[in-house]
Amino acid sequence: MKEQIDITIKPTMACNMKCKHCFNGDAFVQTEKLNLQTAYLFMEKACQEYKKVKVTFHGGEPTLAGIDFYNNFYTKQRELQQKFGTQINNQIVTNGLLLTNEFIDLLNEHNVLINLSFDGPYNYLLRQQTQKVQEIVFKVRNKGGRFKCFCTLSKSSATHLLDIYNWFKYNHISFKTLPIEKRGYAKNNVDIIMSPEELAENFEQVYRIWLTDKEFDISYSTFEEFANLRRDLQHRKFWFERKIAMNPDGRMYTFGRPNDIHYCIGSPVEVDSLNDCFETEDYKKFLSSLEQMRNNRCPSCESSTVCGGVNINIAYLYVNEPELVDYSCRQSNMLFQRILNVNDEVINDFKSGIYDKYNDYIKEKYAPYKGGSN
């Protein structure tokens, strides 16, 4: 067997909401949903072939599938666990507008982790029904579970990213932040999408607040990531293989993202085994352009060493028209050259012995810079 697979599944491409900003954007039609015997017949090839199974319902809007699809297919689910001994990490990606109690309590079961698209107190500003959704996110905190928020920045929310912390951290919520890039719905609505020396200028600000302060006691994901950001290491892995998607016609393709539309990779019903879809023309077809993209652009880009190329393959999966894509390199770059530099003053500060005033994440990330004594 071999070690991991991530896959993501898409029940349906349909959504109950119209956000601003959606990278998805007209992609959301009506479709019938995807056909549970051949997600089960996917989640069991996973399971056949590999040690470790992360799954993510994705979609459009995955719970408009209804609650019998998700007790049918986690059931199932369970019965193949116990048959293969995969271990099996399961997630779901959700406006949260249908998630009732049973729902939940039914995620919940299944240690699902619910990632909840909320954007605090300026989620008004791209999405509908935010007192409704609001509700929600205290109702699925209070039941506790395996649960974040996933926060979008906007031009007018970033400038009141402090605020975002702030409400986050008070209503004891953990999350991630997200900016919004140009793809989708918001390449027609320009006036949401901030420059990138916005974004790098307001994250490093509120970034410097969260290094020390002590009464944090939530996971902010997107800072917890710029902690681990150094100048000689790539910040994450080439994180392509490994990875499939399946559409509600019941295709599968080379990540879950409105780029790779081009490139299907087959069905369950078609491969013996999913570690055939990485040996297919169209899968190697991806691999070529994200390899090309990054030959062409990163030897002359600052942060090639922290990024690996990674972030222009992010953008890439969104969008492939060339300006978009330098779009994204760009943005990532101003804002890793800004948290290396704050992180340089964080490791010459460990060096000193100053580094108490930090907080208790950063004294152990940091800890084997520790020289001298606080």
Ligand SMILES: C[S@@+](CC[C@H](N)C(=O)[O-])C[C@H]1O[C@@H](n2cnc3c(N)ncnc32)[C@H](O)[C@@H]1O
Given for the second form:
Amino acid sequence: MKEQIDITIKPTMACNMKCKHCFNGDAFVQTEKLNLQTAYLFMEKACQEYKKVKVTFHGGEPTLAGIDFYNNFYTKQRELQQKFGTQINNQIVTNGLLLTNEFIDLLNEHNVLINLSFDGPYNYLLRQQTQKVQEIVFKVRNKGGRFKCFCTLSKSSATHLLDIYNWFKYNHISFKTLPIEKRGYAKNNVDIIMSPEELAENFEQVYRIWLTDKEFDISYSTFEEFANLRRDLQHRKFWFERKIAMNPDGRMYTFGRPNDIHYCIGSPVEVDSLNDCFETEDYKKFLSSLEQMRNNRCPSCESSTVCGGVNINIAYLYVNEPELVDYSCRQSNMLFQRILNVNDEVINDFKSGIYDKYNDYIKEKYAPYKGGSN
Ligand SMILES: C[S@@+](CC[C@H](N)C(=O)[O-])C[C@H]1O[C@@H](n2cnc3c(N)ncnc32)[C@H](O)[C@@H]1O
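Could I see the form predicted in complex with the ligand next, after the form predicted alone?
Up next: the whole complex, starting with the chain shown before.
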């Protein structure tokens, strides 16, 4: 048995919200719907071969598949879990519009992490039906299941990052922030895109506040990731051969973002095992394209050690236009450097025994640097 695989399932690429920034743009056929039996087969193959399986429903808007799709899928998943002893971690990424009480209860019953796209006090800038979705956000929170918000940052909202931070803090909702990247519809909507400099500036200001905010009792995963950045460590592992996505056409692709549509690696009906997908010509072509990108651009980048080329490869999963990939790289580089400088200050404080002012997350993460007396 292999250790772990992450599978992304996109039951439909249709959506019931027209977000101004959507990275999918018009890249997909909206009418195609994933056949439930094909999704089962994908799940079955994953459980047969791997000890741990992480399952993420994404899209399009995944809840458009309807509550029965999920009820049937998770019931079948439970049988597979018992048969193979698989450890399963379920997630969904949704705009929340269709989350009725019954739907939320079903997701909670299966311990699904609900990632709800909602941008706090600036939600109306990019999305529709803010009032309705906000009520659903509070309903999901109050039901007490696994839950966090995906908060997208635009040019206008990024300058109010502190308001956003406080909104999530006072409403006790864990979140992460996704800065809008020039992809899909966002590519032609330049007024919603901030410059890398602006973004880095806003992030740094609020990150400094969070570091010493002792009343912050939720998780802001973006800042937790920042806090883990070190100059001599690659910040994120590569996912190669650990991640596969299924599109509504019932075929498997390399990752689960728009640009991987060029790398079809089979269908669960055709392959004997998911491992076969990683042996296909398209998978090899995918790996060599990613390697080429890293070889061409990373050596001259000052963030090459901390990034390790992961960010340029992630950018390529969304777009294959060199100018847009370069833009993402510039943004990541600027952010890495700003945050690494702050983290150096924190390390120095800990070495000098000045750590009482920091929040509990930081105190625990930086404990190994402790020196002096507090
Ligand atoms: C593409 S949506 C798909 C799932 C679902 N329909 C939803 O709204 O959550 C997933 C997340 O990606 C974010 N997103 C879309 N386009 C983006 C872009 N160009 N840059 C950054 N985040 C983006 C959305 O705001 C949303 O939180």
